[in-house]
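Just the one chain here, laid out as structure tokens, in the form predicted alone.
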Amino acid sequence: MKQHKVALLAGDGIGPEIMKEAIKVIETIEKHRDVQFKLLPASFGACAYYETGKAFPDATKEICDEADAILKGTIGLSHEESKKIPIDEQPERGALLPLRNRYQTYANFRPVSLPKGLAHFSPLKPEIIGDGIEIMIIRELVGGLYFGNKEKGTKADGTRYVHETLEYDEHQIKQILKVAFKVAQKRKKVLHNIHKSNVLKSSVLWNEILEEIAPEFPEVEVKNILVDAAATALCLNPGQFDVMVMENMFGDILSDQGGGILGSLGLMPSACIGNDKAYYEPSHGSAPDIAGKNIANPYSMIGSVALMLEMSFGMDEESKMVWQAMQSVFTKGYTTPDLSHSGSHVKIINTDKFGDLVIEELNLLLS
């Protein structure tokens, strides 16, 4: 029997609620397959800070080090509550960025998947959605502006200032571009390179390295597009995209726009992959305004399990079944209050009922 250790970082806000549904899926896979998942819960984010004084405690680091993969829930507090935590221990700075840095999870995969049967969630017109949208956004995750040198101070005349540096080197750019080329080669053999080389020298270097790598993948057609033009095109003609690759901040913004195309970030899981370790998480925030109400949709958390099954454990068949099970629940007309649309004639259910229906579908598929 195969055994896998999975660190569970439930996090803040709705994190524990949707993590509970993800665990149901993992346990269901165990019942039907010759595999055992050893689940290792650990504290992470604001909840960890209040428990230990650290957003990413040493005990949690040890558990993550031991695990074969990390399944992470949502972290963060409301703006007002965040101000009660020291800046360097606020969840994003004190937990999330250190997690990425510790395991060098440089490749972020965010699927923007909208089958035709789920098109009613999207704000886009049916003629724009067509037969559905299937885009893989690949974002560099451990470089750029987020990880460059930062300085805040006051000038001699009393004017406050901040310096933040956008830093990339050849190795960082090359490794993410190779990942993107390999993914594009397995799909439609088209890679959209998103950049801002008319302004940023970091994009000039990025594009130089892309041109050096491209001959290694002669079957892949590269299409270059400025990031602002890409943002427009995602709304007007998303069907032109298949695989998109970009630096850290561009990826942060455009992948959230991808969530807007779907109708909610609640429909977008993600995978963060390094050479030795990976973590999987919803792309959305902790939604403190609805935490504890049992109304958050667990799709992105369960979808993160599907990505983990495929990308860390090679369970491609089971991963596809998880996706199919979730989409079956939607196509049968069920949804949660956070995703509902007035006049859409859907059956409103709560978080754990959605999870239960996914398990019912999954049991049928796995049997």
Ligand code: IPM
The other form holds:
Amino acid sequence: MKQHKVALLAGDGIGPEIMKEAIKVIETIEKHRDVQFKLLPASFGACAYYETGKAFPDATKEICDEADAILKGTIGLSHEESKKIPIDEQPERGALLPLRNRYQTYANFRPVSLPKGLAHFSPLKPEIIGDGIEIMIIRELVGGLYFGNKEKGTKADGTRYVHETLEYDEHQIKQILKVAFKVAQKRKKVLHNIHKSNVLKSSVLWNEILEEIAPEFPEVEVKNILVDAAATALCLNPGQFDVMVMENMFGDILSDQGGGILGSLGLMPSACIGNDKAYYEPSHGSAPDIAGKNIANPYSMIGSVALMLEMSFGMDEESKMVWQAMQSVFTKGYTTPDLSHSGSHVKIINTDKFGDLVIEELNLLLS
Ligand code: IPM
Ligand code: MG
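Alright, leaving the form predicted alone aside, put up the form predicted together with this ligand.
Complete assembly follows, chain above in first position.
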């Protein structure tokens, strides 16, 4: 029997609630297939800071080092609560960025997927949605402004200043672009390169490298689009996009816009892949305003399990079934309060009931 170790970092806010549903999915797969997942829970984020004084404690690092894959929930506190924690231990800076850095998970896959059954969630008009939205945003995750040099200080005249550096070298750019070309080659063979070369020298280098490696992928057509124009195009004509590649900060912003055109960040799972380790997480925050109420939709967390099954464990068939199971639940008209609009004809259920219905569908598909 195959055995996989999975570190579970449930995190803060709604993290533990949606992680509970993800675990049910993992256990259902185990029940039907010759595979065992050894689940290794560990403390991460603000909860870890309050327990140990560190947002990413050494004990958690050891568990993650040992794991074959990491499944992460959500981290973070409200703006006011966050300010009570020293700036470098706030969960984003103290846990999430160090996690990405430790495992050099440079390739961030953020599917923006709106199957027909979910069309009523989207704020876009049906004629704009057409047959559905099916985009793969590929975001560079361990470079750029996020990880460049930072300096804050006071000038001689007393004026406060800050420097943050957008740094990339050609190896970093090449490795993410190659990932994107390979994905585009397997899909519709169109790659949208998102850049800002009319202003940023980092984009000029990025585009130069893209031109150098493009001949290795002759079947892939490259379409260059400025990041600001891409933001508009995502709203006006999302159907033109299939695979989009971009640097870290652009990817942070455009992927949230991806959630926006679907109707919720709750529909945005993600995979963060490095050469030796991968971790999987919802693209959204910990939603402290609805935490503990059992109303958050676990789609992005369960979707992250589906991505883990496919990308870390080669279980493509089971992964597809997880997606299909969730879509069936939506298609049957069920949803959680956070993913419904007033006046829409849906049957409102809680987080755990949504998980139960996914398991019911999954049991059918797997048997
Ligand atoms: C994301 C998040 C993070 C990011 C935050 C929490 C640091 O917004 O994964 O998109 O900016 O990368
Ligand atoms: Mg973000």
